[in-house]
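A single chain, nothing else alongside it, follows as structure tokens in the form predicted alone.
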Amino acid sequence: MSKTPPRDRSRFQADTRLVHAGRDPSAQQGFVNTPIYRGSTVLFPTYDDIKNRRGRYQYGTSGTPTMDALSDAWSEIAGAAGTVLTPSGLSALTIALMAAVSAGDHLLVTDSAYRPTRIFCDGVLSRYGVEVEYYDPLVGTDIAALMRENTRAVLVEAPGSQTFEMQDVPAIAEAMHARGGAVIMDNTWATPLLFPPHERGVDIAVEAGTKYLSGGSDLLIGLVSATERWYPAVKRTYEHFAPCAGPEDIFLGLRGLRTMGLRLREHGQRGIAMAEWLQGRPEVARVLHPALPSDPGHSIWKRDFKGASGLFGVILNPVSEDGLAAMLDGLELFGMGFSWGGFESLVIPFDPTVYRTATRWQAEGPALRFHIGLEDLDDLKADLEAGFARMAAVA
């Protein structure tokens, strides 16, 4: 199958590019969407072709037109030299990290990182000779003082997982690049639509497409995009492991891509509205949302980000565990589950004290992470009001 050269869509706005990126109806008999190519074996027409490995597709793990459609589209949206697709967000993070560090290297990881990332760093990278050091996510330009001769990469996440600290990514990138190392970012909260990672100095950006790319809570997929300098290392590491995303999941990712901009705006607007409402509740000590002017990281968010997603945190005033359980167990519209980015609203309790090592987490009371879905805001508020009433009754 011949591949039409990519068109320059840089003059178009993001929503237009989301609709058209990665699609070439002329290459599939006029059908709008790239079909699902499912298979392992690729046949070569001649002895000379197979001997010289001639042809774009040689085996199922090396790519299919379905894989190319999403990876090409994501590279265009992210402003990257290339993208690889993996079966989950965590697998994407592992590929990114292994592409950047080797035995004997020093890796800096934000203390606010996604906890499974920490588990991989401590349980796998450390076992294979990578020295992992966690740092205060608010370190900013002072991160240069933590760097050593063998520091090869720094992992950032903005805002931080669960605790929502804002990192000064451009400043950290400037310090890391002065030493020739790589900046890796988990950009799942914002996606490239709200935070263009490679424009801000990130070398390797990781997304859990499970979240906002999907939008339906029905798929697991990860994406790793990289700059021209770092994409060869990412691609090579990917080929060493061949962690292929399933063809049906890629197809669902492509479908979700077309409406991601619209959904993300709705999630963001509803999330800010709910955060402001919760900020005024007597049960709430503070809200962790960088888009709120009262948030300590608001100025960085306003400078570097184009919007907000629907994920944020809340610190309650002191309450018993029984009271918290009464609130959460009776919710009708907020489900309790360890993901986000779908059409449904979610809430989970969290406690960073069990895993943070470089910083001390101090909170007035229990912490909750909310994802605001696409339900009516008045219905969501009523659900939480009833939950607060149950909590008060127990207290």
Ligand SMILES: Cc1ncc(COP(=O)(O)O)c(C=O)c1O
Contents of the next structure:
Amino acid sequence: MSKTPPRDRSRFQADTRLVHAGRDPSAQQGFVNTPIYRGSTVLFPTYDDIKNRRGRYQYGTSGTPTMDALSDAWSEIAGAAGTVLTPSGLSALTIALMAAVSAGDHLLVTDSAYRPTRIFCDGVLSRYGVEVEYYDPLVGTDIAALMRENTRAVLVEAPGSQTFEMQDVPAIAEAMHARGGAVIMDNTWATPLLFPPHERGVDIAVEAGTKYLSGGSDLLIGLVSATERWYPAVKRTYEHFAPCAGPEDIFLGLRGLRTMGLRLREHGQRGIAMAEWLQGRPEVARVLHPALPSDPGHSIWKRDFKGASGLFGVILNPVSEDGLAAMLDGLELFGMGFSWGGFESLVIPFDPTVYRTATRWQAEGPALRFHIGLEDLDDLKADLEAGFARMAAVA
Ligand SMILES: Cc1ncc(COP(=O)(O)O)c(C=O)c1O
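With the form predicted alone already on screen, would you show the form predicted in complex with the ligand?
The next block holds the full complex; its first chain is the one shown before.
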């Protein structure tokens, strides 16, 4: 017989919880990992049970032991009352938003939000009668001045997607809570390991598990965790749409969870090392990374965050498009692709001027977003150095 795992893990550190949360070998013939339950139909033993809908499991969409393993583990790690799993980070954001606002409500959305979140707000929420207003991510306590009688929720993202502004989440939460509304956060960059959302005033936190939970660029999954007050609304909204994550993807998520702390530390340290190196390059005008002391968001990051992940931005000095293309096209180690959080290094060009509405994005030259993977740092630097040389040759 296998040992019963420690049920009260409150005395353990995050790394220990990551290893033990959401699995019970003593309940699965001693096997270390929770098995994959696939299924739509759940059989009820008696007429009385089916009539009274008795039993934890009743239908494939509303829960399986595999789903529970990850959602319970995530709630434990995030310090949440409950978590629902969805098939992507974007679908998790849509569930979080729909749980918090209704027709006639006013929703404040940071101008630095992940762009597809904006597209959902403008394309779906607006169509269903929600007033969507974008605000300056650096607003801080002044957010109170933007709140109206019908403001029911504020969406924050820190650091901002692509542009990496730090938001004062506790200050924004205080202002929103004074009006009884919900603070929703896209916490994908930090994960609950580096920014414990519910301790910092967030009511509904979203994680694109596609990134660091997976760690392998091989999985799409979303997680929505919420406080006691907001979890029932999140769960109800989830049940209305039933956007179930697939059992194999949940299994991969559980596998990723065990090593997430370790990987994040590596991504974070490497990211900072590369950001510092890039800051010293003549081709670079500015680095957008809240862990750098020169970053305008550094003091908030230091106050509220426990570390950094591996994603940051760089503003280059003015350079021709041909020069930029020559740099990027010849890279051997940095891939060009949108999703991030895997073991590999990535770079993409970005231009926030095309979607920002509440603030004006001003930059010295073209902008690049880097994700630093687990390759050797000297190899990565050599790849970029060769890229800068190609850039100079074209210029
Ligand atoms: C900050 C952020 N939030 C959410 C998402 C959406 O995640 P998914 O790709 O799983 O829909 C992404 C994806 O790039 C992201 O960068």
